[in-house]
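Next up: a single chain in C-alpha cells, the form predicted on its own.
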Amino acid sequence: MSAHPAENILLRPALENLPAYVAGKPAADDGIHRYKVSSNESPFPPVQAVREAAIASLEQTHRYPDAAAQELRDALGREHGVEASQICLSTGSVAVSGDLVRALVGEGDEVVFAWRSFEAYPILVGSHGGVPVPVPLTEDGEHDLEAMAVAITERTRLILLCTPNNPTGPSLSTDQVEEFLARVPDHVVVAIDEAYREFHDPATVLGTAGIFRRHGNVVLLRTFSKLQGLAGLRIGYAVAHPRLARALGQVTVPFGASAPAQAAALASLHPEVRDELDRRAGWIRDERSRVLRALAEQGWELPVSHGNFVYFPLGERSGEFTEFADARGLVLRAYGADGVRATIAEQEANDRLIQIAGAWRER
C-alpha cells in the first residue's frame, strides 16, 4: 500500500472539540443469539402496501424525485391544517433539525436544549458554528423548563424541546409548553421534536396542533423512521410557519426526499394503513407498560417513558450494564457515565430485557 500524501488542508476549528455521533452497536456475530435494542427501530416490518408502494417507485429511480414532493406535502398539509409549503421533507427529522440550525443559527449564536437529549443536537449545532446551551434535565429525566428559560439569552436563536425526550422518555404537557412559551421572545425559534409522539397515550398527547396556530416561532418536527418503520428510507419533516418555511427550502439540500421515501411516507397515510400503525402504537404501549411493571416489581426506579423505549439511570455502571446485558444476548445503548436505553421491540427481546434486568439486581 503506497504512503498518503502529506494533507495541509485547513479545517474549520469548529471540528476540534465536534462530538461524534455514537449510533446504536450491532449485535456480535460470535455464535451468541442476541437482540439489538440499542437503535430506536420498530420490530415491525413496514405495511405491506407500503412496502409495495416504496418498490413501485423504484421503477422510476432512474429519474429525480419530485423536488418538491408535492403530493406528499399536499397530503401532509391537509394532516396538519396548513397550506402544503408549510411543510419541510428531508432525510429525516435530524436533518430537519440540521436545516433549523443553518437557517437561523450564525456564528457565535446559542442554541437552547436538554441534556441528555437527542445525541444530534450539539453535533448540528456546533458543526455550524453556533453555541450549543445543554440544561441539565431534573433527577426524574425530565426537561428543567425553569432552567431552559434562564437560560435564553440575547445571542439565543434556538431552543429544541424533545417531547417524549429521548433517551429518559418523559413528556411535556400543553400547559407546561405553553408557560414556557410565555417566557420565550417572540424571535427566538421553539422547536418541537415529535419523534416519539405516537407513543404517547393519545388521550394526553401534547396539543402541538394548538400550539402552532397560536405562536409564530412555533416549528414542529416530525419522522416516518419509528412508528411507521421506514428508517431505512430517511424521511422526516417540519411544520412551520410560512418565513421559516421559506428559510428552511433555502438552506436544505436539493432532492433530499427520495422517490421510494416520498412513495412509502404517502402510503403510510392511507387510512388501512393507519388504522395497522394504530394497533401496532397500542402493541407497543402495552409492551412498555408490561415492562416498567416488572422493572418496578424488581425494585428498579425508572424515568415516566413515553417513548418506545425504557431508560436506566445508571450513571457510573452504565458500561458495566451493557456488557452484561450483551453476554446474555440483548445489545443496549449506554449514555456516557449517565444512563442506558432499552428499545421496545419483539416480545421475546423484552422478555430478555426483564429477565437480565432481574438478574443484574439479583447479583
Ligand SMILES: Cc1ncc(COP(=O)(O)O)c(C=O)c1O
Second form
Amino acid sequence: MSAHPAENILLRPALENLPAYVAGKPAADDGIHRYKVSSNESPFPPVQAVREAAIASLEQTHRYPDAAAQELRDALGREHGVEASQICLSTGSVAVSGDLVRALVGEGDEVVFAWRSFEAYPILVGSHGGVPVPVPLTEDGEHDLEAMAVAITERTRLILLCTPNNPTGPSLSTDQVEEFLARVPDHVVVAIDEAYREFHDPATVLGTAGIFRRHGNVVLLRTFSKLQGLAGLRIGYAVAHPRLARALGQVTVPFGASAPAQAAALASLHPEVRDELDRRAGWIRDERSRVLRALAEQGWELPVSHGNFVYFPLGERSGEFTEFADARGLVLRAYGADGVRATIAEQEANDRLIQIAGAWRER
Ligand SMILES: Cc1ncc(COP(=O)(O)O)c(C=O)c1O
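Let me have the form predicted together with this ligand next, following on from the form predicted on its own.
Up next: the whole complex, starting with the chain shown before.
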C-alpha cells in the first residue's frame, strides 16, 4: 500500500519551525562494544520487587488501568504531605510538563526557561502555540535568574526551572529560588523540574517542600525514569496546588499512567526498595566525584554536576569529541555547538569516559 501524500491537510503553522526532539543516540551495531551514555538512564536494571510488581500487573492488562491511580497517588500524597488529588500523573514528567503548557499557555503566551536546559521544553511550548523564551545560562552553566526575572512580561504564563540542570549539572539553592520567586508575579506558574533530585547531595538539596508550601504558584515535577530506573515504563508526576491540579486533570491524556507503570512506581516507594535506590544514588554520586576528579587532573574545567551526568562545554568541537568517543566505544550526547553530556553509568563506562577524555587532550 503506497502512502498518500495528503498535501491538502492543514497543519498548524507553529509546527513548521519546531525543532525535533533528539533522543540519545543508540549504540551503532558495527562490532565495537559501546556503552550508551547519551540518555541519562540508570545503569541498574529495575529492583527485583519492582520488576515483579510490574510483571504481576500484566495479568490485568485486558482492563484499563485505575484512571485515578488511587493507591499510587495516596502514597505520593503522603510522601509529599499533600492530598492525593494534588498528585498529577502522566506518561513521564515530560508529559506532565506538556499538560502544564496546555493548562496555562494560550496562543502567543510566553514560557521562560534557561537554555541550554532539557531539550523538550521549547518543543512542548512551541507545539502548543506558546512562545518559548530561552534565557542563556551563565558561563558556569547555571540558571541566570536575574536575566530570567527580567524576561518576565505580561504574556508570561509559565517559568520552568530545571535543577539540577540537564545537561550542564549545576543546581539551584533554596535561597536562590526564594529570591527569584519574590520577583515573579503570583499569577505566573513556576515549575521546578527535579528529574535528577536524587543524585544531589541530600545535605544541600533544594528545600522544595517548603518552597511549595509557601508559594501558591509553584508546581513540582518529578519522574520515576532516572534513579528508579523506570524510563521504559513512562511515569512521572506533578505536585500541584488544588486549582492547578484540577486543570492538569482536565487536559491530561486519560489513562496515561499504564497499569505496569503504576504498579512499578508504587513498588518503588516501598521502604526496602527505597533503601536500595538510596544506595544506588550514593554509588552514582561517588562515581560522579571519581570521574570529575580524574577529569580535573587531566586539566578539564567542567561545570559542577549534581545530576547523574557530566558536561563538557566544548563549543564548536562538540561534534568532533562525540565522534572521537563513539569510535572508542562510548555514545555521548552532543548539544549542537554548545557542549557534550555523558551519563554516569556502569563503572566500565565511566572508566572509558576517563580514558577517552584523557586521550582527547593528549592528541
Ligand atoms: C530535566 C528533565 N525533566 C524531565 C525529563 C523527562 O523525564 P520522563 O522520562 O519522566 O518524561 C528528563 C529526561 O531526560 C529531564 O532531563
